[in-house]
Every structure is written in C-alpha cells, then in structure tokens.
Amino acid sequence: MAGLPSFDRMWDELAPIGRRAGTGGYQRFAWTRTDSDLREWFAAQAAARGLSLVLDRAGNQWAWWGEPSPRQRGLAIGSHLDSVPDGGAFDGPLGVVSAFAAVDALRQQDFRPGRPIGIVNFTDEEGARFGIACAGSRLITGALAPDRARALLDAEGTSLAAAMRGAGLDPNAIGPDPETLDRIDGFVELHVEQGRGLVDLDSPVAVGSSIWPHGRWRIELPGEANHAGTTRLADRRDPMLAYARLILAAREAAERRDSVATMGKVSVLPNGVNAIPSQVTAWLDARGPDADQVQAVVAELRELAAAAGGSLRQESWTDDTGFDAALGRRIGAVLPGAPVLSTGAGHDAGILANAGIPSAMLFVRNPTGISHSPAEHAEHADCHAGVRALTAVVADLAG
C-alpha cells in the first residue's frame, strides 16, 4: 500500500465542488445545489465499487460492502461532506474520502470482510444552514424531534422541510430510524484534527477518547428602530449595546470557568448604516471539559440577556461523550504508539456514541492548528498515514 492513487484521485475530484473564488474556502450547505453535487459524487463512488447505496430516513447516504442485518450488523466508517461558511477542505471530506480509499486498499490486499462494511455521508453535520449541528445523525437517533427539524429556517426564511423537498427528498419521512441503527454495531470516524495536539505530539495520527460537552443558544435582544442622526443618545433603545456587553461577558465568564464561548453569528434588523437596530438575534456556542462550568457560563449570559429585556434559549446540547473504551483499547492495539486525544469539536461519532453504538475516532494532524477556515490543512503524507491507519483498524474490526 505504498501509494494511494484512489485517495489522490478522489481528493482532486472533490476539490472544486463548492469552493469560493477569492477566499479558497468552501460553501457546502445542506440541501443546496452544491450539496446535491456532493451527494451525486458519493453515489458515483459507491456505484464504481459495486457498493449498494441506501438512504436512511434523514437522507444520510450509506454505501455497503455486504448486506447488513440485525443478525449480522456491520461496521460503519465515514464522516460528512458539508461545511461551515467559508470552511476548510478537510473537515468532513477527509473522513469520507479516506473511507473509500480504505475499502480500495483492503480489496487490493484481497481482504474478505467477515461482516459488512458501510461508508456513510452524514447530512448537515455542521448545521451551517439550519443551525443544528449533526442534524442527520441526531434525527435517526431521536436526539432531534422531526417536527422541530422540519420547522427550522435558514437565513432566507426557507424551512428545512422545503429545502428537502427541493432536493427531491420527503421531509415527512424524517425521524428516528431504528432499522438503520440496527444495521450497525460500530462506527469509526476519521477526521482532521481541529487543533494543535498532534503538532505538539509530533504524530500524524491519534485515537480519540472523548468529546467535550457543548451546545448552541439563540439570543434575542429587542430595541427600537430610529434615525441614527436625529435620535439623542439618551432616547435610544439600541440592542447592539446589550449585544456588545454579552460578547465581553461571554469571554470573561469562559475564562473564569475553564471553558470557551463564541458569539460568531449575528442578525441585525433593519441592518442599515444610518438606522438604530430594532432587533438583534445572536448565537452563542459554548464548550468545555466540565458540563457544569459550561452551563454556569450560559446562566450568567442568560441573566444579562434578561436584564436587557431579551432572552437566551438553548437550541442544542450534547453532554460529555466518552467513546467506547473496549473499542478504543482494540484500536490502540492495532495502532501502537498512537497518542490519545480528547476534542472540543462535536462529531456524528459522538451522537452515535450517545445513542449506544460503540464509536471511535481517528484524528489526522493539522499543521496549522486552524479549522473552520480556509487555512485548515493536512499534509499529503499525513492524509495517507490516516488512510493506512483506518485500513488497519477496519481490517481488524471487520476481519
């Protein structure tokens, strides 16, 4: 397995899809034309390998080598293909491409799986369009109610239900999918590292141990629209002032509680240069190694929002997620010397783990330490090291 031409070919095929001119970043949002192109690419890869393609109730794509059943459950590998706004090339696609490349490598070795192997492309993992991260895996595990999902709106006011219909899928079908979950009894997700852990450890690949508690909250701050030039400061009801205080308070509270808090998305009405806003809607992302400390950060901000006449309500929450210990030990034996890392980033592997499916993660070194940005990167040799690691893990788990 000295060379990995199938990985290189697939990576080159994916590179132009959804890439933004000028920034080099990616705009790959769920249920868009770009997303359809990505899903068609996935289907073509499955067909080229003779894998059977199955859609679950949420529209997640599964490409199967062998036919899984409750009597012979399969091992799933893969990740997602969508991106954050102006995101990097590696977050998600590296795991999907590596999964196909691992199957190719196993076939080159004349490997005969002892149980089915499935490659999955989870939809809307980033939640960039409708605000709920890991929507595809949350829906099939029951962590996201279907009525709530269908009613989610994007920035243009398009509902998730309408977007799915526009993409040729039935939004009335979404919901918990025990039949799909009964087809798998293990999931291994390879992902680019979204930090500098492997840079500091001087290792190309690591095994994931856990995901920090994390969540998203929506903040509504009311004001009164008025003229920017004729309204005295004393007469203004400007919600941007409350928003600015919340940004500073989030940073201070997170520092005190060994957590991280980000307010990176905001919508302002009427959004005019010469108009005092009538409404500010903002989103908080808060995470940390201790769930109680993260919730304490949020509680402080909720009080501040209420004092300004506004509100802060939870949109999603995932508790501390430890990956399957036995599976982790087995992978560690396959990859001796690979470091073990926890992460503050959420993943579909975490959603499946919380649903009781033994799950694990492999991380590939990111020399920039930057993610959710065009600067996100992984060296060619490290990508290949990740494929080799995944291939060895799959050979052991599905042998």
Contents of the next structure:
2 protein chains.
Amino acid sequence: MAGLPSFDRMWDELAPIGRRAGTGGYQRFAWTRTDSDLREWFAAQAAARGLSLVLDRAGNQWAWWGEPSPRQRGLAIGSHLDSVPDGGAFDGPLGVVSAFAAVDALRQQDFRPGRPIGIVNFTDEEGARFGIACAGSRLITGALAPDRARALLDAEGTSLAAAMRGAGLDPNAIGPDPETLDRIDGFVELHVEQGRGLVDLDSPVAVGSSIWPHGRWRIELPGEANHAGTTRLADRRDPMLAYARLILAAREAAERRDSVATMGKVSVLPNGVNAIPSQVTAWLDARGPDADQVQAVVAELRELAAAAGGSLRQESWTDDTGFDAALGRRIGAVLPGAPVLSTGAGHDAGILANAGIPSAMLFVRNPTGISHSPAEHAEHADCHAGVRALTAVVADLAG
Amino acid sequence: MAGLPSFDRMWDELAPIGRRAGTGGYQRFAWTRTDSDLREWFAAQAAARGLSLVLDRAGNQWAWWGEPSPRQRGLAIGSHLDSVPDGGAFDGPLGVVSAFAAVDALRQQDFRPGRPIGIVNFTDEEGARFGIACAGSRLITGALAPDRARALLDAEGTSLAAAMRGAGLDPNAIGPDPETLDRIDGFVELHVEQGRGLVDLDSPVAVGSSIWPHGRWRIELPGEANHAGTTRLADRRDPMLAYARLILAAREAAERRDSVATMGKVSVLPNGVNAIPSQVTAWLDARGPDADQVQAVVAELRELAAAAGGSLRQESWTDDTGFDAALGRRIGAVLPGAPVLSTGAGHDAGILANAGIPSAMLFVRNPTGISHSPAEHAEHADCHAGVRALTAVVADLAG
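If the structure you just shared is the form predicted on its own, then what does the corresponding form predicted in complex with another copy of the chain look like?
Zooming out: every chain and molecule, the one shown earlier first.
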C-alpha cells in the first residue's frame, strides 16, 4: 500500500521541525518561523502531488484534488500542524500526514474521486500562543470575531494581527468565510487518541462520537507589589494566596461535579523572588460530559476570584458536540468492529460540526494515553492502521 | 550645598535607563545591555570628578578619591544600580547617586579627606537574574563560591559565566578578593527605606541597626504533562496542586512563627492552558527577627515539598546581621535625633558586615513603605536630607 512508505517518509521529514533539544518535545506555535517551515512543508506536499493549494481567509491551508464548488462540494480530511508548548509529535500532524498518505494510497489503487478531496492544515488549533484553541476554524465559521482575534496578545505582547503580518498573512482578511465552507460537505479528522480508551478496548482505531463541552477562562488576580522582607503579612495584598485557593477549589469542584478542571498556565508580575506579586494571571481549562456541571464549576471559581478582588472571564466555550450521526454510521460500516468513543479534547472537527458541516473523527490508539507531552506516542503499526482506515473511509465517502 | 543640584542632575540622567514604558518600573538586570549603560554612567561620573575607577574581581565598580592601601584604608559609600523585575527607581540608585552628591558637597566645602573615600556600585544586588541576592559582595567576601556562581542559569538558560563574558567581564576572575577588602575599613550604605518605620517616626533619615536573618529557597515539584481534557482527575500527577498547598502553608507557618514568607516567583512547564504541568519550580523568600523561627518555617515547607515528591533547597542564607556598634554610635552622634531601625531587607552592607568590615546604613523615608514596585518613592526633600546626612557622616568618618 503506497500510503505506508509515504507516511513514514513524511513523518521523518516533519520530525526535526520545531523539536526542542532538551525534552524532545515540540514547540510549534502559530505564525512563528517554525510554523512557516511547517506550512512550507505542507505546500511542498501539495505541489508534489499536483494538488492545488488554497488559503482561506484565516490562512488555513487547503490542498485540493479536484476543484470543489457549491455545486460539487468536496470531502475534507486533515488536522493541524501546530503544538502546545513542549507538545508531542502526534497531536495534529498525525492527521495531516495520514491524509496525504491516504491520497497516495488511493492513487496507487487507481481510485477516481467521485468528488473533490481536500487536505486541510488548520492554523493555531492549540491556541498555545494566543489562548484561543481552534482559532483557524473558529475564524472561518464565525465562532471567533475578527476584531477580538486581531487584538489577542501573546506572552511577549505581540498581537495576533502583528504575528499574522509577520508571517506574510493579511490580518484584515480574517473573518467568516462562507465561500470556503461552501466548498465542503464533510470533514473527517484523524487524530491520536488522548486517553486510554483504545488500549482498554484492544483496538488500533476508533470512530469519534462526540466532544465534551469544554472551555477556557482567564483569571486576573490583582495585588500590590511590595518588598518580601519589609512588608508585614497584615499589610500585604498578595494575589498568590488567592491563586492558590483557586487551584485547590478548581480540583475540588471538578471532583464533586464529575468534570475535569486544570490550572496549567500562569503568569506572575513581576515574578521576582523578593517581591510580592502585583498581579497573577491564570487560566482555567474545564470540561466534562455535562455542560451544566462544567459551568457550575466555573461559577464557583468566578465567585472566588471576585471575592479576591479579581475576575474570571470566558475566553472560549464549545458546547457538547455530537458528530454527524449519518456520517458516523456510514464510517462504522466501512470500519466494522471499530469502537465508538467520545473525547474530552476539543478539535477543529468539533468547530466545523457546530457550524453545520457533517464531521467525523478517527482516533488512533495511544499506548499510554499521554498527550500534550513529549511522551505522547502511537505505535508505528497503529499509525499505519490509521492510514488504512482513513483510506477506506475516503474511498467510500468520495468514491 | 553643591550636592543637591548635582543629585538632581544625576537622578534625571538615570531616570530613563532601563525604564519600562508600560508600568514606569525598572528592569535593570546584571550584565545586560541596560546594566552596561548604568556602568558606563557610573564610570563617567567617576571620570568627571577625577576619581580613579577600579573593578574588583567580581566586576563591582569602585571610584576612589585618594589612593587606598592596607596601610591607609578608605571609607566606602554607595550601593547598587540594578533592580528587581519592574522595580522602583530608588532601591539602589539612591545610595549611589547620594554618594556622588556627598563627594560634590564635601568638595564645595573644601573638605580635605583624612583618608581615601570610595564610591561603590555593587553588581547584581537584587539577584533578579540568577537568583542569588548580593552576588557582587558575596563573591568578593567568599560568601558565594565562584564555581557555583558561574554555573547559575537565568530564565533563558544563560549561565552567569556567559552573561559576564557577554558584558566584557572575565568570569574566571571571580572569587574571594581580599585585596579589595583590605583597602576599606568601613562601609556606609544609604538606601531608601522599604517599610513605613520613618513615616511612623516622622523623620526623614534613620540609622540602621541590623538586618533580619533571611534566605531564599528553590522548590521543585515534579508532575506528568498530560492533556487537560482527556486525563481523568484520578490519573493526574499535577504539581500545581502541591504548589498551591505550599503557598498557603508558607503564609500560615510564617504567621504562626512571627516571620514573613513570600512565594513571589514561579516557573511552570510547559505552561499551557490545556496541559497538566510536568514541572513547577517556585521560590520561597523567608525572613524574620528570629533565625530559628525562620528556619522552622522552611523546615515545614521542605517536608511538604518532599511529601509531594519534590524538593526544597536553600539558595542563600544570611544570618542575623548586627551592624558595627561603635560605627553606629559615631554616626548617631553626627545625626542626633535620627531614629535607629532594623530591617527585613538584605543589603550589601550586611554581606560586608558579616565579612568583618565595619558597616552601617542610612535609611531615607519612604512615604508609602512600598518597595520593589514602580510605586516605590521618596520625596525630593527627603532625598536631599539623605545627601546632607551622608555628607555629614563622611565628613566625620573620613575627616
């Protein structure tokens, strides 16, 4: 099967891009030099296969086999190439590389597409730089307002608009992109599993059923910078104490409400050993099978933040996302025996599904379940099984 | 009095160097470009007054009026020019600028020094970059081992040795410097007060009596990076929880033990919104009037860190520092009515005192008590009162 050697070759090409020497993890943030290298790689893959490269208004890359139009819409496959800080190799790239490999396999089989097939690389899926996950797909579907997006700042104070310009893209072009969405009537995203569901089920590939409701919130806790040696405890306004109480309250509330809550990112000003902080900014990630319970966790923390003189504001929220039932059944028929799994992770497929595009996901087994970490892994044989599954699904859906 | 206009002029010259646009605070870290600008300024002040500039083995700058020797030792005055992150204008520079202004005032009075007078700019007093406060004075007194110092890393992973080389200094030269210490038999450091003692006492200038025992500790809390959405709470190894418990325990233990404890600096890996941290590194600053009580606070936190699979290691410790009693009495006689204050802040004067150099401090009133913050302040009239007091003290001690 031609897709398998080409998968291996592409995987090796991507391996060094954005890899950190110390940890072996990846630092692939949107609109950076590393991202440009990844986008060039994507464009080269498209060119090598004679696929036509189209950028949408958000700069997401689409490589088309055939010419999609509102009269003959295409099937999109793919995922994203960016990473979380010190992330793994698989989250994102596995879906893009598998998509190219599936096209290679179909061509070797002399497959004639009954309709156009597009491979997509969504920009800034992780939101690692500007805090909003799935920025590329949110922008084109209108789930993220362009003015708000342009004003987002990264840790160095660079705006998203400036970052886009620095990468040669036009930030004034971003916004809802119905033309792009009109070109597709289905999206299948293959992704490494980010839990141990397939390990327990002893299967290499699963079909996704739904994405938990999930969101991100930004917490601002103000204080008063002062000297760590000379300021009496009673005179302090130290926001680190409120931050500590929020961390513990988030875990406790999530346990009580059958959800998960994570405080994984923090920024402290001035962040000096001998200075009481003037400001702690922290982020909450909360998810769960039940949207009301997740929102109740957030409400508890919002109250705590307010009681400390601070604030908790929603940065993003995606409600319970059920993938297209008919599409899921059809994929299930192509992959008999593949288990069906829901996931707590957000994906571009969820954003497109919520925008009315019939969407589906395939998950590839992750032996440890670890993701967003250099230890993220999928066995070579399971990656190949993923390519085979995706090839079969595309052959059926675009045959 | 000639020292007052020259004080104002020098103050204005220093004001823009290392100032941050957003906050108005200062970012003056050792061996940076900003630090080079400050050192050039110091050298120019020395040259303009015909003082001879000497660098010691740690690169601390000394501007000598007269030629000190072991047979005729000099009186040193001065402080430091570096800052904490987003620090104030006064902590450090007030002492250096007042020292030059005092020399100007003495010269206008046709004062003839009975012995050499040296103005010193100690390097890296705040330890903002490499974590060890008073690095310059610790190095020359042997309180900081040169091998340990060279290997210290800043937040970007640059070693202190590389930073010194980048600033044109020789890191192989650092180490105990008895020749430099043999040139002085007294040190008077003028400093902005970092509390509200003088406000309560309604006085512009105080004489320092002692420095509380104080230290810094580095806390490492290991975890396991994983996905914030797909990892069950029970499966997590999230070091942020242990960090939160340490923050609250530090405050509680300090209250109970009549000490102060601050967790003002933290570094989280990978610091992603949707990633459980793999590592939290935090720093503890603890001080108090009683060394045993401070060490008991630290011992409680060390146990907590160990229980979480982590560690707490001492980065620096300075025992209770009483300034020279005879020198203090003599200064008290020159400044009748000036109150006598102890402080929770560490200073180069404390390091020299612990190395056997008779040392003293003058404190200038701080109307809010706030320090290590852009809001740090001293009234213009009080700064001038500080110059007058320092001038009188030098006239007496080096007359």
